[in-house]
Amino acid sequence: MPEIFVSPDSSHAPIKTGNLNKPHPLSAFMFMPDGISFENQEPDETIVLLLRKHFITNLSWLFISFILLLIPITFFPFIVINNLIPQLPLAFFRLVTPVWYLFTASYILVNFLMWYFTISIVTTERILDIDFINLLNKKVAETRLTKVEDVTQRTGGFMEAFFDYGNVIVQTAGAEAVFLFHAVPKPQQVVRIINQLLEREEEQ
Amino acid sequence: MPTDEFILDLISKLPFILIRIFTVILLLMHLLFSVVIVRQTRILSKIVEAKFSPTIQLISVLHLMASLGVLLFTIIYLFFLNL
């Protein structure tokens, strides 16, 4: 374990790691992970954190998916059996079904995609925030912990409460005044693990 | 006279061929678009490399081919089986 995450206050706990080293592949708060990099990344430079929106943020939208799933076995034959649209030929529904779960298989990419590739890292030497705004736009943001000014945690609902994720907002003296880590899970360890890291800086 | 009944076949058809050409066009779209997710999806994964990473571009690509798949099967369907 680097140094850097024994905190010398002693009234902080030491952060748990366990086997967070190999955690899994879609998980939202990796502490330390092995085997991920990214672009332009330094030698020396560790990722400490990996983090993405929280699992449960994406209930809405798996919520739909299973609606929309649902539709072409219950709906679809409700309309043949019932003859709501006397004008379509049967052969039509045939058609539409797989165009259906084709835009629906679409739909649940789309999203998985963009919570998947929504993630912020932090390493020993920056922070960087990469956000996947539609499939067309994406934002790559970084800063040095030099930089950083303060961090604070925003959590707020029954949601947030009861699953413990919530926002983590870096303010920095860069060209990019806030980061915002979106949804986080853990934000109170994820704030405490940067303070650190910030710490370690100041030291150095 | 035949051309009116040629203007009146045509009138009566008409909603299922511009559904027909409709359909094709939104097919087209969707494979453009897939193709855009795969561009995106291999952008994505050198920006942050992991080892779930190849998972996800087999993914997006098997999605482009069902994209394909449909859009040729909807072909076929609309326009040589005469339904």
Given for the second form:
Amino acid sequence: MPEIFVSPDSSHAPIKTGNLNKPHPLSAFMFMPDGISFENQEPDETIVLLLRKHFITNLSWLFISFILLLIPITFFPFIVINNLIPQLPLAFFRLVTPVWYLFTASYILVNFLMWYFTISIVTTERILDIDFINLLNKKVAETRLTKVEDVTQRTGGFMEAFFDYGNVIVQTAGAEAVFLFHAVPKPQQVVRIINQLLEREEEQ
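Could I see the form predicted on its own next, after the form predicted in complex with its partner chain?
Coming up is the bare chain, nothing alongside it.
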């Protein structure tokens, strides 16, 4: 039986079905997830990998969100107490504060949804790359495994090495020449799994 159906640990014990493969909703790396399907999935098609950007890539907008949340309770009172802008009454800040928090909440929601719904899927039949350009527009590209020519990984820098994430590049002979899995967790394992799927396709 191919290595793809055994666990990646040193014991190589078979992966059990059930709760062990029950994916965490915020996971960026899902191997053989149970209870997940996608639009236009074929009846005999099984999801092998579902990938998102590593959660650590969200730190930049999470930090900005934290600063935005602090401004109304730190900077606004500082302006009022020190009367830095005397022409602005206190009622102005009472009006601006909820609008500010509404803007901040929208910023957080948009960034989270863009991360959550931009995914790459590897199945037993094909590879799909779903990129959300914005909340109203998305780009979906797919290719059959039989058209995949080469799979490589590219990592660099302390953060990527420490948190074990990087880019996986899939070159194909299809209309979409290159599929890029950007900043996905365990890139080396992703490459190994895709290569094992390709070997199995060649044997059939």
